[in-house]
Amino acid sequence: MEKIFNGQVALVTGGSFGIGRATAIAFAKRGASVVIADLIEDAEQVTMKEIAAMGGKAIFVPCDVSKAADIATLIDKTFSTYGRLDFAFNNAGIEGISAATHECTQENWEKVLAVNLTGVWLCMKHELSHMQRRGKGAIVNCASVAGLIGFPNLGAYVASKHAVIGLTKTAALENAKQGIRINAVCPGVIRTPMVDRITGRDKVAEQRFIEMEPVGRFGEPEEVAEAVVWLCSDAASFVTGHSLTVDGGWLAS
């Protein structure tokens, strides 16, 4: 694989599992040094080990993206280790507790928005301050197909992901002439720990989701990762403010 990101640094939040793990590895395969941020590190350190096995460089930084102090520490650690930041995938997110809008608790509402929306804003706030000084950079925020349509009983999650798309567009316009591109990915049903929690790994529940997918299967984390690294690459040099669906045709059906 061509090392198109040699000498560059990528930050991935929620990088221990699922889409975040696949994206951290995808950046490393292309030569980037990677900063993996997550609330917890997976016990087997799979992400770090896979990157090390390919001769790549990576560090893990524990981080709660809803806390400004954690984000400041994360960025400081990125620069003290690598001295730069070229790409960021603001991916950390939670689904929250499933409940109808009138039954959603304030605690659940605030927790989901704190991670999924405030977390993305805090990350961009710090990432942009450094990228603006260099006049270059690319950021991808993880939204969802739930940021484009509604889903019953996931009001907080849906609201947070719609907001991420709006925030992405706004930040993209603000930075369009500063050499910084900002986009979002909107995954459909991807085989991740989050989807496993939603289905409980129940085969009947999984089949219901599969039947709604025009391609007839779940997506894989690596398929979203490929979209993220493309959006960060020079191949997407005229793409900013865009929300790219990676959903197997879900929204087209």
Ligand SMILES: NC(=O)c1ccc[n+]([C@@H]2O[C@H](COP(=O)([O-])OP(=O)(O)OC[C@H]3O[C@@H](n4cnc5c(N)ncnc54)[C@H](O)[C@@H]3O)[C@@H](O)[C@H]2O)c1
The other form holds:
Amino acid sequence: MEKIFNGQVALVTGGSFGIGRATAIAFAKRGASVVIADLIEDAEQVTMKEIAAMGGKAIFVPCDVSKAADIATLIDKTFSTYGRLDFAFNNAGIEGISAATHECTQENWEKVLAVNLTGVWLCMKHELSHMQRRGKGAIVNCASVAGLIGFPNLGAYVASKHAVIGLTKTAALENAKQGIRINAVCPGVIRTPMVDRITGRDKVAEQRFIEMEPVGRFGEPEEVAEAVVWLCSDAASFVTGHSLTVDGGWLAS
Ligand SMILES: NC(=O)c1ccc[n+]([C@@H]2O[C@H](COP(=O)([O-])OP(=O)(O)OC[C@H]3O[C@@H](n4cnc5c(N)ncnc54)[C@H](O)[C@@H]3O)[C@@H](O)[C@H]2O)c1
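Next, report the structure of the form predicted in complex with the named molecule; the form predicted alone has already been given.
Once more the chain from above appears, this time first in line as the rest of the complex follows.
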């Protein structure tokens, strides 16, 4: 694979598992040095080992994206290790507890918004101040098809993902003349630990999700990762403020 990101640095939040893991590996395959930030360090260190096996460079930084101090430390660690930041995939997110709007607890509401929305904002706040100094950079925020349509019993999640899209558009406009592009991806149903938690790996529950997908299957984390690296690449040089569905055609139906 062509090393289009040689000498450049990519930060991926939520990089221990799922879509974040696949994206960290996709950046490394193209020659980027990677910073993996996550609440949990995968005990088997799959992401780190895969990157090392391909001769790539990666560091792990423990971090809760909803905590301002953790994000400040994360960015400091990125600069003390690699001295630059070119790309960021603000991906860490949680599904929260399924409940109708009137039954959602304040605790669930605040937790989901803190990770999915405040986390993305805090990451961008710190990433942008460095990218603005260099006049260059690309950020991708992880939204969801739930950022574009409603889902019963997922009010906090849906609200957080709609807000991520609004924030992405706003930050993209603010930075459009400064050489920094900011986009979002909106995955459909992707086979990750998050979806395994939701379905309990129950075949009937999985089938219900598969039926929502016009292509008739789950997406794979690598298929979202490819969209993220494209959005960060020079091939997407005129793309900013966009929310790209990677959803097997779901929203076309
Ligand atoms: N899987 C899907 O079908 C799907 C669909 C649409 C959008 N998404 C979004 O994609 C992103 C990744 O989802 P996934 O399916 O890979 O989930 P996942 O649960 O499989 O992985 C999420 C990762 O984020 C980390 N994380 C969770 N809370 C964190 C925090 N506070 N600080 C730092 N790291 C934290 C987890 O440890 C994990 O490594 C999320 O934003 C999710 O909302 C997923």
